[in-house]
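Next up is one chain by itself, shown in structure tokens, the form predicted alone.
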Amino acid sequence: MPYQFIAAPLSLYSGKARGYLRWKNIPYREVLSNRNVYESVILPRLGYGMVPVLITPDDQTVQDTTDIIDYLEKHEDGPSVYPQGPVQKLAALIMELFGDEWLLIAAMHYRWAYNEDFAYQEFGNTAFPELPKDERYALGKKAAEKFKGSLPFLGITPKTAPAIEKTYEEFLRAFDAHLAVHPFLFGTRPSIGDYGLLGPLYAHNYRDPASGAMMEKTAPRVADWARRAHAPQHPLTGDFIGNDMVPETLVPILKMFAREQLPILQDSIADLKKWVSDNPDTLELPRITGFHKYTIGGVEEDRAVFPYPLWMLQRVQDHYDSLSSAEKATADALLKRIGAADLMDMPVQPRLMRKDFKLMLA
């Protein structure tokens, strides 16, 4: 029996995991997460609705794209998407965090600012594929309301919209310049960082028609990368750049991480500590622990504080802590250069873990 991959074409994180499954040449059968599958499979297995979900040949359930990729890295043969070079791996983990949790802002903005009707139809096509097109649209619009309604919680408002577009276009130009030299982030093999970027860049901003046209015009190499990173693959090939080198062309993107996302992570750590102090007998974390002000492109706005990115940050820090003194010295040089020296001294406390598909205090 192959793996079952329960997913949806319009789902950001489905795009991330699907690209990995295809590149790794893992036999799987994709199952559309329609209403029946949602009610009969996803809810009974997870206790809540979320895609993608991986069901293994021995009927285990794996949810969360990072957990899915790490499960398959452990249980399937073939080249790894984690660079062996300690500094390359550090940078790749940062890029996964940046894609998963920061480019999410641009992905959500462009979908609902420029692709709203397309999104409504796609929601309907996913949940109710058996119905006529106009009925799918109407029901899809109703189902999508909570996703569109989440924009202010992400800090996406009319005030921040121009800044979101400005910083996203800055990212596209920087990534396009990098891809003029290297086909993937760290050479000719995709890394975990590529797949972190793939979710927002393929499943939302390339596949959605208006933002896809903008990507083709502004950053055609990024559009080409999105197609390649998501496409069915030929036999596995490719290598990471030798000598643990982080390409010079990635420095502008890493600086963007330090400038835009790192302050949010610092605020999130402080908010986590406050939430734990206010809820001393609770181990399961809510989706939102509070609210704060964030800055994007020089524009300040209110935003919810999400603890999940701290679990992703913890992966970055755990890798850094595992390095030898000499390796840390090289990593420190990179972090200082990109403006992320604080990353070395802002541990996630208390520690977090994922248990029974939930984010918990460790």
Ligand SMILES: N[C@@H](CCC(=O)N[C@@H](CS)C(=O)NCC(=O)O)C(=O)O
Second form
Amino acid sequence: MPYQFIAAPLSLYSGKARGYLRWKNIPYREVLSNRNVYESVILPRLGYGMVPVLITPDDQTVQDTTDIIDYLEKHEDGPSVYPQGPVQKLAALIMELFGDEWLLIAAMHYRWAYNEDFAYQEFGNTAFPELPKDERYALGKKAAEKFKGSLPFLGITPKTAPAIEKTYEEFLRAFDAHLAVHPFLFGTRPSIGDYGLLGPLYAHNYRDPASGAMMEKTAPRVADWARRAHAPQHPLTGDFIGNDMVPETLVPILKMFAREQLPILQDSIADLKKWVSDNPDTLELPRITGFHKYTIGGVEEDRAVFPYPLWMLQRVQDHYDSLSSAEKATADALLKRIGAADLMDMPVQPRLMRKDFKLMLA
Ligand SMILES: N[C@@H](CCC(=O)N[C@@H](CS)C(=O)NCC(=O)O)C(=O)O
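Can you swap the form predicted alone for the form predicted in complex with the named molecule?
Complete assembly follows, chain above in first position.
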């Protein structure tokens, strides 16, 4: 049995892991996460509904795209998506966090502001592929309610919509300029950071028709990158740029991370601490620990506080902690330059871990 990859074309995180599976030339079979698979495979294995899911040839279940990629990096041969260079790797991990959890805001906004009907049909096509088109649409609309309903929790409201678009366009222009020089974030080989960006930028903002048209127009090189990073075949594995260099053209994007996402993460740490002192006997974290004010493109709005991104932040910090003092000095220079000097001064405490598909206190 090859690997089974349970996923869906419209799913943001499926696109991230699929791009990786294809690049790494992993033998796998994709299984559509229709209602039947959801009920008979996903729910019993995870205890809740989430895609994508990887089932290994020896029948282990792996969920969370980061865990899927790390599992395959460990168990399969071939070139790695983690740069060897300590500073490149730090920047790549930051980009994964930025794509997975911050560009998610733009991905959700554009899907529901400009592609609503398409999305309803796609939800129905995924869950009930056997039904006629209009029934798929009607049931898809019902199935999509939860996702559309999550917008205010992510801080996506009429008040923030213009700022979300402004910051997303700024990101697109910066990434387009980078891609004029390098095919991927750190050279000719895609990195874990590329796959973090691929989630929001492929399944939502490239594949959703109105968003894809906007991407082609505003940032054609980003659309081309999305096709390449998700392409079925990669004749060349490519290489990371030498000398542990972080391209100058990534600095504007890393600055966006520092300006926009870092304060959210700082607040989330404070909220985690509060949640832990309010719930001293609970080890499993809820999806939301509280609510806070966040700022996007200078506009303030209420938003839920999610502890999960702190697990990803912890990965960034653990990597930094593993560096020698000389390497730390080079990493510090980059962090200072992008306005993220605080990043290593805000440990995730208490530490988090993922166990049995749950986010827990370590
Ligand atoms: N961090 C997870 C996120 C996965 C995720 O949010 N998947 C979405 C579809 S793209 C989902 O299944 N959501 C169901 C839910 O949130 O209840 C990962 O990387 O796998």
